[in-house]
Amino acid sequence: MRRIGWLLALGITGVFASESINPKYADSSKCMPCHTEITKSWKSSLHAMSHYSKNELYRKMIHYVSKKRIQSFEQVEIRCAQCHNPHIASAVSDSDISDASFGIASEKMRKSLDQPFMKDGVNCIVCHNIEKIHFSDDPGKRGKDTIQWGPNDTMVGPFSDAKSPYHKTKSADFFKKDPNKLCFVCHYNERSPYRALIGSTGIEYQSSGSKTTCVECHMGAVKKGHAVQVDLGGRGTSGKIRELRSHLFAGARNSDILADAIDLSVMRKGQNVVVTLKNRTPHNVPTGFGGRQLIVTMKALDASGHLIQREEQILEARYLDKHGRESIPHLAKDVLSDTRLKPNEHRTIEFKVPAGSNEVIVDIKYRLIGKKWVEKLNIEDEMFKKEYPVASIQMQIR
């Protein structure tokens, strides 16, 4: 009974299959020769970095959570992998999962979690092997628990006439008619083990009433081109001109998507500067992973250009653990505060301008995780230490 209880707590009992993935279709290196442009753009995305071996923040978060919850690394990874590596069911068996729930991880299991298709992250055979989506707003049913895989020699996409000599093909309506349905398999909502809401992009989107789909921003405008970069002759449909979107999955670190996210304006009001922000997106900014921050900075300069004063406000979600201490999202029991911009929100922030100021500069920047947690988790990857520019305005003080 105790073993069953642990499995139920993990939310993974009875859902793992023993079917393995055919190496012929397992990772993106098999797709690259034909789908060269699509694969190259995907490689810059966080989808391609969703395995702990390629993402320092994710790896160190797993270690931190496993230490705090007295669980094995593998036990925490299996829970997270339901979205980070949804084909995990093809990598580990029911007995492996059961052992992990007791902190027992065999060398075989560790090797399984490092198989090529697992290390490849949310790769081609994840999104393009989904045959059906059984959407649920239950945060306990995300990732692999809301989808039905097709045979792993069959690639599913938007084109009903696609033909390939390398793999079977099938079309699915959700790629064109309702692409959000695919995104919300993982990006709808998420709760911590203590049931605190720590991710809600899909819920935020629905509250906005927007009709703009996720792919219109994160995969860009439709462009005409070839999905296949080699000539397959009569054996395939490589010569057809298709309506395609980029597979960059644009974010702060691999695109200029932030430039269109927020409108910034500044005006003088007595001794203050009033900064107005307008969120142009149909979700919170920041959204997704709860450690992200938006930093609004005001710098006052004298007539010689020397800095007189610097002030900032950080827009973020903050969390408390079960002991009432500030926490990373994945150990949160309660939300301490949430000052992120809501969908389509206008917000004003006032900064006092010191005497002797000749000019003010207002900057907005974005962090993938706050400085405090960069230091606490000992993050070294510059990708997570960098501040990404969003918008900037200079104004003379008269």
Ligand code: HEC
Contents of the next structure:
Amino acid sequence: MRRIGWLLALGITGVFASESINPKYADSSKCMPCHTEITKSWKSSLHAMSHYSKNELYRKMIHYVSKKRIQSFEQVEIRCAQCHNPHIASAVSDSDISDASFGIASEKMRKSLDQPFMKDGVNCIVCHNIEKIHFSDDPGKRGKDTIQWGPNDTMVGPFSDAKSPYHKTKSADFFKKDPNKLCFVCHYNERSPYRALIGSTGIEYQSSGSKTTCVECHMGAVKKGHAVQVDLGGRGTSGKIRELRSHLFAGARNSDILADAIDLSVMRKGQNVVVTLKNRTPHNVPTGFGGRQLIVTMKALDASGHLIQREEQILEARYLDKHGRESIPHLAKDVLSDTRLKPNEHRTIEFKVPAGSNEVIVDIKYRLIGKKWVEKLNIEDEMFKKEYPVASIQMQIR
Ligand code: HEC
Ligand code: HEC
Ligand code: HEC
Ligand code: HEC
Ligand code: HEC
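Switching conditions: you have the form predicted alone, so give me the form predicted in complex with this ligand.
Below is the entire complex, every chain and molecule, led by the chain shown above.
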């Protein structure tokens, strides 16, 4: 049976003991009254939008994959949920899974996937209930399959002396000494069903030899402050000044992190301009989701400011499906090409400047997904259509 084989390959048979989540800790609204600043920051991050009900691109991709693979929406979603909604392990039972794997989308399954703690995405208790991480580079074992959660009432974090009137506390290395381990649970070795590598931020990072951790850039510099914004009248340690980072998980959409991605310089060389891009990050740019693009544009203007030439290069990964047609990452069998900047790479691109040019403008922009797929998947949300500025230089030619 192919489908049983598929389930075994993912290692999800039998593992799905459907323990229930204690409603007192289930979703971020429960943490908001005390950890107000943290919860607000987290809400603006993509971790809070990883459920299909909150992310149009993700939802439409699940539909597209399910159509192409002749599987139900739920069947595909279960696979994606490993990382996008790892608490699926607590939401659905073995029999729900086998129903879904045979294409029966039961009402019960639908309801399980739509519970509040599922809709909350990669939420507080996904990370802060973790007792152990069994890191594996096996692509079949990602997200929830490498996490061992402890009791819901125990919040695991960076401090060894925290006391809270609402929950028990515990400290762990993967919040303080080795936080990359936590990020690698999901940002590492993501494969398509045909085993093409489509998400490799952690692997890229390891190849760079960087000592700067993910949280130093994506949760910002350490700042002194309070982990809690209510006065707990001496019952907790809310008065303590702590060293904190931000829960923004900064990306293109909720921060200006793109401004730190690339050093751009432009030089004249005969009839050409030489553009140098220096990747300042220890992972690819763009990294993460395989649909991202970096667009490098050269515009030449004449003395009266009219555009006389425009050229562009797109840096991206492209994929082929099992029929050899260009495909979205999640249906890829092979990588067709990959022109993304490698960790710390310096890349030069030469553009020919036409005679009569007075001024050259070189521009770098970032797209969450290429135009072609925006059209094909019928994406409407502006967030996925717009271009995000990265860097720009203007140069006088004479
Ligand atoms: C993707 C994993 C992840 C998620 C989701 C997450 N956190 Fe954290 N949290 C961390 C990491 C990593 C640290 C340690 C940051 C550092 O170095 O200070 C942390 C630290 C904390 C701390 C200690 C204070 C601090 O800033 O160091 C509190 C309290 C906390 N988180 C609460 C929450 C709450 C509440 C939510 C949900 C609104 C949440 N976290 C969501 C990873 C996560
Ligand atoms: C009634 C207020 C209150 C609520 C509600 C609350 N907490 Fe806390 N929490 C605290 C206090 C107080 C501390 C200790 C802060 C300190 O020592 O600086 C704390 C500490 C933490 C820590 C750090 C633990 C450590 O040892 O490093 C984490 C993680 C955390 N809370 C997560 C959560 C999450 C997730 C929720 C929601 C499910 C939540 N808290 C709800 C008050 C609260
Ligand atoms: C349980 C799985 C999981 C863990 C653990 C996790 N992430 Fe994520 N992360 C995701 C998913 C899934 C998304 C994409 C959500 C979406 O776009 O809908 C994401 C998105 C992000 C983004 C935003 C990308 C964007 O487009 O804005 C950043 C930055 C990020 N994660 C950093 C981290 C860091 C740093 C850590 C470690 C402290 C971490 N993540 C831990 C699953 C995880
Ligand atoms: C030196 C700072 C730095 C470090 C360290 C770093 N990043 Fe990044 N990261 C960036 C910058 C700048 C960008 C924006 C450019 C891009 O998309 O590649 C980015 C982009 C991302 C994105 C895509 C965000 C989006 O909007 O699509 C993800 C996901 C991500 N990083 C995860 C990680 C993880 C996981 C680690 C650790 C293994 C890590 N980063 C380490 C600086 C850093
Ligand atoms: C191994 C863990 C993992 C699995 C399994 C996974 N994803 Fe993701 N996905 C991520 C991470 C991490 C990110 C964030 C990377 C970034 O933002 O660049 C992400 C981001 C995305 C995004 C970008 C969303 C946005 O808002 O920009 C889409 C779309 C997506 N995934 C679709 C899927 C689909 C569809 C599946 C199932 C067929 C799936 N993913 C399975 C880890 C995973």
